[in-house]
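Below, in structure tokens: the form predicted on its own, a single chain.
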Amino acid sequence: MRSINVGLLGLGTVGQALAQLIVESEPKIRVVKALVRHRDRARKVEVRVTTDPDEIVRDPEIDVVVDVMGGQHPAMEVLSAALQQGKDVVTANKEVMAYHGPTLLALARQHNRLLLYEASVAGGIPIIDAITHHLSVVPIDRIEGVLNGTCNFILSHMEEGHDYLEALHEAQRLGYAEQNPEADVEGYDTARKLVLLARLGFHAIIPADFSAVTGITGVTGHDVARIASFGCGVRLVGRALCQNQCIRLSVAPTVYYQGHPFLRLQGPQNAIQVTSAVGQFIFQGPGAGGMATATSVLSDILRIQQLLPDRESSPTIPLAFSDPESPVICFPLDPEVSLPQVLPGELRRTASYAILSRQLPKGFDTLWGLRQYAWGEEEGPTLR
């Protein structure tokens, strides 16, 4: 197996981790040099830096360019340019992919050149590598995980009885949220993972923006509190639907009865289940921390440095694009179900709605007062 020179594009928690997974375990890949913000930053690992991206991109030595900066900008210029001179590319980043992935892509395909992106979605599980191969088979309808390890804590230890800002400050404190946790609790993150998934899986072409977002600063302890007693439990969950040559995307706390998977999550801790003709999958394990995705980052390295060949995109299919209403409560996915009385029993069944986004009112006891409540329509809303 040949050697391999790496220029990382950050050398923050998972640059550092991925650098220091790579001195003890794989001595024919090398890091030359790292960009970064500050020269002079304390670090764990030693690595040549620099602040000049061109550094990285023009550098003859270097082989394989990889991205664990995040954010659209700078990363699509300089994923652009480094595929131009040549150089394969690994990148954990999922907004420069939700937005710019099929541009950079075929930039790739036209420089005959690796763009691999295993990490960007779920960190360590390997779940765009499990949907391009094997889950590809048969047609793929429904795709839907709890996506956001920050959510996941969040609502957690809501569960313990805390309230969300006391819940979100114990996630920042411990490092599981960022200072400005906006596009983890508001639901972007969960969409733009969700987008990446609903391509490959559905083979289409999916903007990177959809209006079906709501994230989980409505949801209230006293909200939590409410569901628990009905013997159910919330997850921010992320959703991608393909039915009848239409593709519909959702992000949205929901309610799911005690003993689902998605419940059993703790922490930082991510799971995708994929449903096609050939029934459900899922796939469950550490969803963010640096080593859990530095280990999927590498195993893109490894991947290129086998020199294994590209894999062909899929062509994709004319289907229909279309953001659905927004209600703030998502009934039951198969419209041919009729809408029960009292919903821990429903549930049991179906075990897929999305809570209010605000407080739910103290005499809720049935589905058929929700409904009232959220619609605000006596003979509640028509399932088509």
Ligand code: NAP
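Residue numbers count along the first chain shown, from 1. For clarity, every value in this text was computed on a predicted model and none was experimentally measured. Between two forms, the rigid core is defined as the largest C-alpha subset superposing within 1.5 Å. First, how it differs from the form predicted together with this ligand.
- Relative to the superposed core, residue 84 shifts its CA atom by less than 2 Å between the two forms.
- For residue 178, a C-alpha deviation of 2 angstroms or more is recorded between the two forms after rigid-core alignment.
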Given for the second form:
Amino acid sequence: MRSINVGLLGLGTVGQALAQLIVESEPKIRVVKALVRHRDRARKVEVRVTTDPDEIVRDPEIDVVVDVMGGQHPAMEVLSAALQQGKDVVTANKEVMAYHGPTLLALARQHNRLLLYEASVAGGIPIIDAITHHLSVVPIDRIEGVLNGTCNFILSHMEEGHDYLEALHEAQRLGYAEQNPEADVEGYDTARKLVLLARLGFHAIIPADFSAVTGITGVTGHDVARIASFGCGVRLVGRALCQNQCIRLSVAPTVYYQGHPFLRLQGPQNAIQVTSAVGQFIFQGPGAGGMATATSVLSDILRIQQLLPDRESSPTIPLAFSDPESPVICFPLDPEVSLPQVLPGELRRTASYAILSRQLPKGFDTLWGLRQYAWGEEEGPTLR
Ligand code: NAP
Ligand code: HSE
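Please show me the structure of the same protein in the form predicted together with this ligand, now that we have looked at it in the form predicted on its own.
Following is the full complex, with the preceding chain placed first.
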């Protein structure tokens, strides 16, 4: 196997874990240097640092450029330059891939280089590999998952009685949260990951932004306790459906009855349920954290080292993208279980789940009021 020289963009939580993992386990991989913002910041690993991206992308010694710095800019420009300079690229940056992935992938194809991004979705879970390869054999019609470790950490800690801000600060201290944690708690990070999965799973052109995104900032400790009193729990869930040539994406806090696999997720764990013609698959594991994410980055580097061909196909199927009004809460309805009196009786009998709004209409004295929905026969609500 050939030796590989790596240049890192970023030497923070993931970058340092990756450098450590490489030193400990990969004698044929060498981290040559890392781009940082603060040259003098103390690091847990010994890596030469630079504040000039050109020192990475123009270094003839470097074979693979690894983006573990985050954000759209300058990541987009530096990754483009790296591909143009003939480097293969690995990134954990879902923001740059959601907004500029199609352009960067086209550039990679043009320069006959690989651009791999396993770590950008669900940290240590190999979900991109699964969707791109094994599960691509039959059509996928539904992808839903808990895709943000910070939000799962916060909600599972709130269930134990911790305060929202206390849990958020702990998630930041442990390195799970984004530099600007608004991306986590407002649902944007989940939305970006969902877009990446939906593009791959449905072979479709899907814009990075869609409006049906609600985060967890409105979920109070009182809400969590009230939901628990109904025998339920809440998780932030991204949901992508592809039905009748139409794609619908949404991100919303979702209430499940106890026993649902998503409610078993504790701390920064993530899970993704993929439904295809052959059935349902669930992938679960650490969704955030330096070392978990570094393993996904390293597996992409090893794939480049082994010169495995990239089998990702370009989008081919023309599908309509529907962008519904933002829903807030999805409530799975089990006809056998007596439901909180938040739903009118007719809906309780017919819907498989309901999407509820936080705006409490007159006459509703329970947690959430209903928006105007038409109810699908099998899939619950179709937004009007
Ligand atoms: P982080 O701890 O904030 O580290 C970011 C690193 O990038 C720092 O070393 C920083 O330099 C450097 N950097 C940022 N902007 C820069 C700029 N404009 N120019 C030069 N250097 C810059 O972030 P992280 O948690 O490691 O996350 C890195 C990426 O991985 C992000 O895209 C994130 O979404 C993704 N990711 C993270 C996790 C996780 O659990 N943390 C999991 C999956 C994916 P300084 O150190 O000098 O400030
Ligand atoms: N901030 C992200 C999260 C990191 O909490 O899931 C992993 O992508």
